[in-house]
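This document opens with one chain alone, in structure tokens, the form predicted on its own.
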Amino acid sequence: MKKVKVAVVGCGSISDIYLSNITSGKFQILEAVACSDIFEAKAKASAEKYGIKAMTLDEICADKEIEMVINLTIPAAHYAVIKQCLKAGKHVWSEKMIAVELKEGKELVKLANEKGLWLGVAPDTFLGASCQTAKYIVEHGLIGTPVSAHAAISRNYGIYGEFLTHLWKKGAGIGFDMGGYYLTALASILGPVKNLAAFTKVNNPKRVNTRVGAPDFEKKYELEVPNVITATMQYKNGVLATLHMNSDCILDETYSLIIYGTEGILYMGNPNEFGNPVYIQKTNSEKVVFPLTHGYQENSRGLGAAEMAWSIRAGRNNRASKEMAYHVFEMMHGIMQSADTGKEYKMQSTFETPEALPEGFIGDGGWTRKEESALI
């Protein structure tokens, strides 16, 4: 099978992890040939560290032998890089979420399929080996029929957005950064929600940086976005949920990702790792732990680009699909929506629940099954 030759766009901090999945070959149809930042410096650290070119995406869009951009560049850009890679023809992958607004997002995903183009949207944690065990779980009927789900995070954010600012700033906060893990997870299972409630609070909004040797050290800024964000969830298939997020808590951070059925509780591994332990629970017993029947356990982001490349090849919808992505974008558009209303949201984008990744591909070395059996 031809591999796909992709660029990255955006060198920050997230980038390694993806580069250096591709370039070592984990993902066999993925080709990395290329990387951008808007930072000269940062692209040619990164070209020369994983032996690339170092392009403007300029000429990455003007590159006919690239196929796929993979978009690592903050939420604020993901508009206008997603656009213009679109308009030049490439497939993009992009980090969650897919734009800022809600418009833009809907615009994008028109874009993508006026142009018959293939567009991914993060989070991939999702079809990692705790995901697909705990679908594995659902489809199988190992917890009866889901009725009610809870997602919930905290961590401080207030820390982590004195290096990475772009979290207390609109388009991002605990809701659209997290969000997505969270709501994506639970949309692969249960599929599509109909309707949607929140209430949402800005805490202690005014803040200084406190991080010494930070480039804004000392400086005021004020949060643009809710730090703490509960609401509750009407999915089409029944099944209320509730989710709770709070990003002004203590530096640990914890999660809870919940499924409760008729016969059984599911408790899925953390939605923003791959191979979380997956525990169920039964009646008259203690919850134990589900054997992982699925793989890429480890750090694997870029398996959703490497999906969406064998889908292009196979001529199929990838799983990680932009209506997916919209649908979980105009979510978290609508739990804001419904706070600042205080009225009910009714979704209005829907999409079909991605299949399960087939059984058995460990995905870390020790094979069981050839990757594009595993991705196909």
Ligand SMILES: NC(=O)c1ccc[n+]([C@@H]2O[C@H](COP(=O)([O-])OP(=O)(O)OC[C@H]3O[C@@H](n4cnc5c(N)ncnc54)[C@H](O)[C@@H]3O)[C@@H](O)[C@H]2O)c1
Contents of the next structure:
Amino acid sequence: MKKVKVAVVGCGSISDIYLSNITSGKFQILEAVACSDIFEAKAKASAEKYGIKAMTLDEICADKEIEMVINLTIPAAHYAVIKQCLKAGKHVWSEKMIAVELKEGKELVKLANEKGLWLGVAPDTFLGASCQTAKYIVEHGLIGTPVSAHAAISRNYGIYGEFLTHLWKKGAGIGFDMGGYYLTALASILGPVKNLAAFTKVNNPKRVNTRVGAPDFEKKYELEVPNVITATMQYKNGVLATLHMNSDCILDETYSLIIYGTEGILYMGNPNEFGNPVYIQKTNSEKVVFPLTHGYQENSRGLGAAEMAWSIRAGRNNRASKEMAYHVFEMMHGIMQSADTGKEYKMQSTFETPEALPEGFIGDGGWTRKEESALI
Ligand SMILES: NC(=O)c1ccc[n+]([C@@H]2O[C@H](COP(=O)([O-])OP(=O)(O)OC[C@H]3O[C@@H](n4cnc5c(N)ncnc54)[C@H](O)[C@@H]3O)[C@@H](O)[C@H]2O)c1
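Mind pulling up the form predicted in complex with the ligand next to the form predicted on its own we just looked at?
Shown next: the complete complex, the earlier chain at its head.
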């Protein structure tokens, strides 16, 4: 199958794992040829490290060989970068979230449709072994019919946010930065949400950067977005779920993601990772580990871009679809709106629940030709 030539835009923290996975040949369908950053030096350093070409975004857009752009810029730049690339006729895989403003996300989905281009948005962790195993468990009726669900994530953004300063700015915060993993994992199994209601708060908004070594060490800063979020959601299939997020936690990270069914309880893995253990519990029994049914157990960032490239070649919709990403994005905006207005938020968008990946990919995550063709 003809490889899809890709250019990476944004050579920051997350670009290393994308570029090392792609250039090491983990995804046979992708070929990294170029990279770009607003800081030329960063693009040049990545280009040298991975044996690719440093280019400007304009050059990438004008290059006829490059079919797909992988957008790894900060959330505030997503809209402009995606729009420019789509207008230039490139398929785009973007890191989360699709944009900052809801109307921007909507416009990008429309633009991709008008242009007949593929647009896929992270997270792609739901395509990993852990979440696909959870999906297998639900779809094979192993917990009966899902009734309710609970997602919780707490982080200490005093650790993350003082280096990655976009984390406490508009467009990110724990809601937009981490909420996407949890809501996407649930969406990929339970489908779309009908309505939701939420409360949020900004706990202790005035801060001082206490991270020795951080560029802004000892500088004062103010949180722009809520760091405590609670919400309750009603899925179209009738499942009721609660969401709890707190980025002002004393611990680096705690999480839980649980689906309660009529015949069992499913404890999902950390949706920010690919191969966490999955447990099920049946009536009157212990919680037991369920063997992972799928591959991509290791850090496989870029899997969503690869799956999108396979989809482009096969002419089908990609699983980490723009519609599901936009729905999750709308949910997070809905959560903020509900908290601001004190009213329930009724969801406008919907999406087709993505099909499970074919089973049986256990191991280092390499796809054989046969396995790849099973996807098509
Ligand atoms: N860091 C992580 O662990 C992580 C994990 C998963 C997803 N992500 C997502 O990846 C994206 C990037 O995050 P990061 O942590 O790598 O941030 P980062 O700040 O480390 O890197 C972003 C890079 O994009 C560049 N950039 C910004 N605007 C640009 C523009 N208009 N054109 C070209 N380059 C531009 C910056 O110079 C920087 O090098 C975000 O959407 C984030 O949510 C990050």
